[in-house]
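Listed next as structure tokens is one chain, alone, in the form predicted on its own.
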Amino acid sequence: MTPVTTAAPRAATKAPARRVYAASVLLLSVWVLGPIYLLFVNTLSSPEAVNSFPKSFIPQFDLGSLAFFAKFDGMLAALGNSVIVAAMTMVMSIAIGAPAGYALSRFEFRGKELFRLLILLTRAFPLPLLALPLAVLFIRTGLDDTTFGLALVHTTLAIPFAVLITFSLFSGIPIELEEAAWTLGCTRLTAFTKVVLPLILPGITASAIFAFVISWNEVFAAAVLTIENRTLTAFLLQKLGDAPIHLKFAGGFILVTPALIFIFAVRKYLFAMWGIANR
């Protein structure tokens, strides 16, 4: 009798925390799937749907606003030029903040906890401040209106990330396993490439997703030190300042379907890198 009687509160306690678990989640993925879905409705919707009140919930399968940037001038060149910045954020940030992670938990060394902090304090400083010096900057070093100048902006943006990121990250991998490949006669390198990168390799993928993201939305910068070689989120900014609202609901379709698609495809380094970082 007394296991049953036991178990019976047990289970009446857990009944409600699971309600308000599920409520949860079912607020937050409205509040993050909300904006995307009337994103879409509107962006399918004629100009005279999307201006009328009250508005529908259904689309109609207008492709007029996104035909209208299909012709547009300058649109595919847009497009590429936030490909090829976002591309070479992922690898730079991932080449030195990787490194950067690895020594931060493989290393003591005096000063390790406040290079931690100045890593962070990084972001304190807002990127308009430093508009006029980078501007100053890359015109005179000729990296101005470039990609790989932008690149490299962007990739200041993303080391903090990619340095906190796999520093949790090489922390969840045990260091008895290198100091175990070390007695089979590898070196600190091949105990590296041979035994923690494979499986540290989903969550490297995964801050090189989150340096995706931040490349790919960063406005500033790009429409600071940029002129001929805009990126999209620079271009749209440009050209739709003045633009009637459906053409503003089509432009925002268009910055964020690439990288919802690029997320989604990836996803599973996502969910792995959460494992890792929990061991």
Second form
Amino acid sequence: MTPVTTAAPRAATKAPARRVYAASVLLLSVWVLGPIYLLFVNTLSSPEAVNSFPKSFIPQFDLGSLAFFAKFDGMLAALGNSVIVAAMTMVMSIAIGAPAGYALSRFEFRGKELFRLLILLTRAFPLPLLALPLAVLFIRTGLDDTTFGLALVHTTLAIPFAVLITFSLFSGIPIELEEAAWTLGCTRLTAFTKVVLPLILPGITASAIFAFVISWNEVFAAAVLTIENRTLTAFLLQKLGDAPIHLKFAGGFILVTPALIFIFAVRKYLFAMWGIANR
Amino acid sequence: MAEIQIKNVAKAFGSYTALHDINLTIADQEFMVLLGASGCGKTTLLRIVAGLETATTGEVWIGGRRVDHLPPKDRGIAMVFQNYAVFPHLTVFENIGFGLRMKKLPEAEVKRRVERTATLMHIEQLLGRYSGELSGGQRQRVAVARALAMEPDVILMDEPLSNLDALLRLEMRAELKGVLAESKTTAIYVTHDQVEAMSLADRISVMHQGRIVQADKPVAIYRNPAAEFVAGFIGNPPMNFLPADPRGDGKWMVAGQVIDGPTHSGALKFAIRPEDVKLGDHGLPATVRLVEPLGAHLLVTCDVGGTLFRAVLDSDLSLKLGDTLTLTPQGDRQRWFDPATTLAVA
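Hand over the structure of the form predicted together with its partner chain; the form predicted on its own is what we had up.
Okay, now the whole complex, with that chain kicking things off.
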């Protein structure tokens, strides 16, 4: 008898909290997945269906819009540029960000806290303010309209994340593991390559992919700093301004899909990075 | 031969001085325990010997070679860490063989040494496992085996047993003692557990506030504490102290009783271990305040002349709160301390 009478009120008090939780999850999912689903449906519908009313919520699997893009002049070059810029961003942001993350995690130095804050603050600085001086500087140095120049800008955007993510990765590795390696015949460098690196490699990969996605999604700097060698985002922004709506949907679809796939692939590590679930 | 000499070592962290002018010589194959409360500098001293910390001033010599400017790998040491520090991405075999591979020993020799130390630590059946699949006690065994496999001149241990549960700690303690005696290495072992220190050490260095207060054999430290701190720190329950007033000619007034003591000018403190008093006809008058039966003994907390005084008495006694006892201190176990210097007076 006793367990029943005590269990009932507890369940009753828990139920509303559970319902609020479930509702929040549902709301968030609809908020994110709704537009993506509509994008998906409209991309795979014929132009007539996209423009007609009422809307259908079931895709027709009409590949006309996507096929149009495949043959679109300059499309493949822009896609190639996007991949090149994103790959360079990925490499540079880890090459620069990971040592900074290691230093933040392992060494005590004056101004460490300020440094961490400043890293975050770079994200608060509006890019449009920088656009004109940056464009002038790039033209002077000959970096304008090059994939490398754009990758530099994207790297500065991705570095704060690379630093903070690798900082938390390194902090998750007990210093004793390194110290044990030193006492077992390692130098600082060999201890790093033999002990630390294997342990953080998955996290570094995730953080690299995150940098890739940041570059892939970036449109403002890409549009301002390139003319001939546009990345996919800048290219679509320019070409689709006056395009019919079904092509805009298809363009959006092409942009969103790779980013989604990448983020999905590394989601486990992103959770770990933000400290939601360590390991 | 690996004698360790620590000469005038001091360490400051900013304005905080962690170690003051430490001088200590540890003989070849000696098992030295650094004992002290947390924050006394014992781990810092160990890390300076290991090379994981640099001394602000002073020298460290191992086996007749000055090593304080060398990185840890060139000092001929191996270390066992409190949290084991077993590499999670390597198997037990590769963990134990890690240092041997760094030395680029031939594969057959690596295998031989790994298997020998694993057998010694009773983990030969775990060689294929990863650290995540091991219990705390097993990890500790891996850490010790990894250090022993290096066949170091000196083995350094930083509270290696403190993360184990009580029963396992007891078992590992006995095992460590045997294994280390066998290996003939010089050992420095840091702990805050005095029972551990007593049972393992050839010699104990009691540390307090960045200084070595006394370095001696365990029994000597227990029987003849060099300072009031050691007397109060070693022993559970610790030594009793009572104020003593000089009556001249080596006579001292302690709790209304005249006791023979050293000749000394000024006041002293009389000290006696709780187990070194007996019930008698003449001695210290005590009023019972608390009785704790501990099975083998009775721990009786009394009031002696307004000071709390603990006595370990026979468990067959029946005592009530408020009973008055006469406690006779055993003559050869009485100790005296100078309250001004806190040092022992003979």
